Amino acid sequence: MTSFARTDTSTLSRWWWTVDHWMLAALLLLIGLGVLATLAASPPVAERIGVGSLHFVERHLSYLPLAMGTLFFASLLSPRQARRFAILVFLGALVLLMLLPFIGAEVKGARRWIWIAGLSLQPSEFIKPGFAVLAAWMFAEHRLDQEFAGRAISIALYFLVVALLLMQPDMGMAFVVSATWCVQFVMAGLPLPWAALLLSLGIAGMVGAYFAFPHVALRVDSFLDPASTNSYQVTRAMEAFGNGGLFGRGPGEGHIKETIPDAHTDFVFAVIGEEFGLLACLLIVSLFAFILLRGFSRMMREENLFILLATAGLLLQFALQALINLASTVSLMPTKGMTLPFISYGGSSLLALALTMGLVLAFTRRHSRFRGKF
């Protein structure tokens, strides 16, 4: 990039003297991973179902410039703006999980998708990062002003939103929505007797989970049982990784990827374990901790509760995503249907996560230390 005058006072060159060249580095070269696992693990996919060998590639390239556009202009904003800014995408993300049973169309068995200009959306994708952002304001506003009623709009939201998720039915996002809303609540100060009450109802919600919806059961005892139910994918995973080894067989020679259908998405860190190898897969996971650490270090040198609240809701859904991705491939807990962020083949999820990681970048801008309420 064209280096800028620490005199230049050009909108540019204020966020490029501000923004975490370290952390935006590290995302672009987990968006550059992301291209390469897809060119690996999607061609015997799209044949399979009948469609060009490129199919996925070419797609995944289609969405990866608005990706691209919305982590920058995302990360250009003060918070003020990105703040803003969530409001409205958690708004019409809302106004389409409100449509989803009436115009969404069903895939697997759950009505998670929008079709809208030949681009296939999964708006509760967006959900997650605006009523985070949205969920830390109310707090904060919250805890200046202890006559506005901002727990009680956080709350009444975070059922709305749940109840939609549940809807789909769609657990992984709402049990990442749950535990980012959870833990946003206890930092913004909410008594320990109250955080131990959340976490029991989180766990009935989970057993309820198991009981309430068969495919919840399905994955939970082929986790704990994988001899008495179908396991497939997971077997082959663990295989995989055991053929990959250390530096892996090389690029094209895995087999996985030719075997199981979600290859180029939930089981795409198989894809890379068999053909890249152990060292591959450190680097990708030293990737992820890297960013999450130098998020919550920047995070925590802020003073403004908002800021605070925002930066740890976002950071914790960029984590939980991972986490239960990488768990599951692995066989460390049931299977979520949930992308790798910025590895696994997927649109809607691609520009959530960069939406997700701008107003990251955005909170923790030098320039974005202020007082007060805005």
Given for the second form:
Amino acid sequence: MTSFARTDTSTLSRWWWTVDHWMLAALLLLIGLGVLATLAASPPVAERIGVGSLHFVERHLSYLPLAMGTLFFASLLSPRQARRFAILVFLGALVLLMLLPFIGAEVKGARRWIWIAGLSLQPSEFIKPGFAVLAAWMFAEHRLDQEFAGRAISIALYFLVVALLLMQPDMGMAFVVSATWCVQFVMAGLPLPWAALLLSLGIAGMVGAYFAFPHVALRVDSFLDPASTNSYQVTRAMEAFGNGGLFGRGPGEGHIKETIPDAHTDFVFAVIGEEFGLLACLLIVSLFAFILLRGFSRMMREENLFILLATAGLLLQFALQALINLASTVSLMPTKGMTLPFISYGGSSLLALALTMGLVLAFTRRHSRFRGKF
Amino acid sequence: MSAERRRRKDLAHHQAIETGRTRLFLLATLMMLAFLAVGVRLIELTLFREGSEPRIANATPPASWQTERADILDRNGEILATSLRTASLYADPVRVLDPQAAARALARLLPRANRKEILERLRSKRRFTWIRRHLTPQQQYAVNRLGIPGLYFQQEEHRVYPHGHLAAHVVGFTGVDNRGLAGIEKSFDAALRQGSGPLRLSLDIRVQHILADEIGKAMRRFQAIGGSGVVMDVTSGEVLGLVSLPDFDPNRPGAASPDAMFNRATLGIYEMGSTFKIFTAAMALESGKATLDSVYDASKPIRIARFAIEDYKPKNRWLSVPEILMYSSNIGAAKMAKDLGATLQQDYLSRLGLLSPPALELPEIGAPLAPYPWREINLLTIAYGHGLAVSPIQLASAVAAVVNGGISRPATLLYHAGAPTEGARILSEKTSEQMRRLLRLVVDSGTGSHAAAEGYLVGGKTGTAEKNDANGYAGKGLRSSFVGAFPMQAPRYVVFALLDEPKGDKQTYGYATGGWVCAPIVSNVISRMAPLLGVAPIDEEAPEVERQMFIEIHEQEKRLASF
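Having gone through the form predicted on its own, I am curious about the other one (the form predicted in complex with the partner chain); can you provide its structure?
All chains and molecules follow, beginning with the one already shown.
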């Protein structure tokens, strides 16, 4: 590998000396573990649906260079470029999201996917980081210049995005977007009484979802009373962790992947638990926690409100997605169809996450020249 | 922009950042708590929870396994006949593209196949021709692998008899189209094909084996041309063993000779000889024409018409009823019958089931051969078992009625769990009790001593008949038998054994009579089967038992039967 001298002022060299090495290493480790997990979990699923046993592995590996490229490219950007890029992504995803009812492909009962150049993409995955950056910008501008109607714009955009997500319907995505947006709102100086109101509105929204969407109600019911309804995957997952124990049964020795349909996506963590054991599971959980904390600690020294809000929002999306997946796999909350970032198989989600974390890397680079407003 | 405004703006920005950081810290704390919760939960799940039970492959429930013909079981559930699903290979010659190659490949694959014959079939103009019935799964796989168009499989069933020869005459067999052609397979053909569950027989395959084994050994030893045997439960009429030798393999009935297919135990009818003296004595006692004290003149042969009735080992004196049985006196039995008269004799024989075909559940049932008209000579000879031919199963059934308290029950091959069935009383309890003492006396001190089985208090009667043909009784050899029951103080089973044309050997001093060749069979069968059927041995010399079996023999001397 080429070594970079600190005096070297080429783009690559500047990138290398300013990027957060620890976070980069953690991300690459996570991606590597994801390849392992897909190798372990997906072959039985692939055989079950009648494609070659390495079908998902091959697809995962073919998405991987694209994801790494996206991560690298996004992290090269300066904060200003990153913001512009994110907003472009947001606008593109917004258009696609609106066109989805007409050009989307239906998968498992929801119309979330479009096909572009042989890749199946889920626009809602991409609108998420874009919106986090855009909302952060609007909040920051308003905070620094009360005359600028950033807050109003942000609120309006929020309702547009959530309405589009609920139309699909994609409850999980709507929840993550809402939670991120609210946190950004509060961090941007929303008075605490208003914050409390937002929180209660959020709870009301979740209760409303329970009554408005039958599949949400079903999942909550089966979480509260596992015996009453069909919670097959969760029960199997619990047993898988029990089978795994401290060190796991060993690679390939697990059985849960043969019995549940989502072994390679939503329940990949249970497969890891069964085959690699508690230590591997704790390593993965720690990696997620580390990436979040590392990013946040960088922000503690950040002088730019926009960067603070944007990074916090992006990291929160990433961590929330991980937390929701982990918590539902270990049955701490009702199951919510959400992949485990970088670990689960899932081409579109992999790309979107690479974009999110690429933007985080870009914002957390040391950039003394971007103090205050830019 | 004024300096004042800029200063205120910087301150505001600073404040905003500070607020943001504080709240970010709060958020970080919350998120860490959440990750911590996941970690704790993981530890609980992996270390403090039992894993799943080892999973086993889902088995197809056996209930869904329907064969077109139900199983036949013995009384303990042992499978006597069952059905295997097989594939039979047929061809549609029109669709076979290359008959030459196909015939060559098939001939190589199927054992004992003739290439020319297959080729001929594949070249015929018909649209259907069998190539081979009942392929093994391996052969079916191999044929499929050939990939020859025009070859097809027909799912069929193949009847299998796991015990082979052992119960062949009872179970019978089926033809290639799976229809019953003999035995239970034939008589219950409709019921078996209805698939109303397995058919349970009264047969006990263990007893069947013991009986067949002992009769077979005796047949070889005495060079007999045939043999048969019956084991029957005296209280229910259930047949636990039914043997006819030589026998055949029901898995390949085509290879059997007509002689082997002939069921000597139910279809064969024979003059049984002296075992009939049991019935003569029983009817004499029951009718009151005689008591145990009655004596008959056996000092010289009876001459009637052109026949002379003689004793095998004449005592040439008057004999009491116990002595007539003990020494198996033909003269004595004939005299008893003469006192009785033909009408009473016919009446009792008919009630004992010896004059009509038995109601056994087999198609192979022989009708008894009775004289008509029933002359005096018949009255006298039937008293000792000549002139009336019955099947072994009839004889066993009648003896069961004599010893079980006097109740006649039809013999059956269906399982009744040993429970007493409806029966008709033909003898009083008292007569039956006296007959038990008499039969015990025969084994204890008479011609049947070789039937004794220590501890099982065997009683019984020998039977030796001269075989006859159209030219009369002309030294054609003997048909020797023994009918026994045990334990005589409360009989549970009747055991009958018969050998056709046995030849005596050195150990029997050349004798081939029932007492020498068949009584040992019964003795061996009883000693081997009694422990299996839960009959406990007793002390035969216990005072209680001796009192029960005591019998007075009136003549010059009085004696105890068990001395």
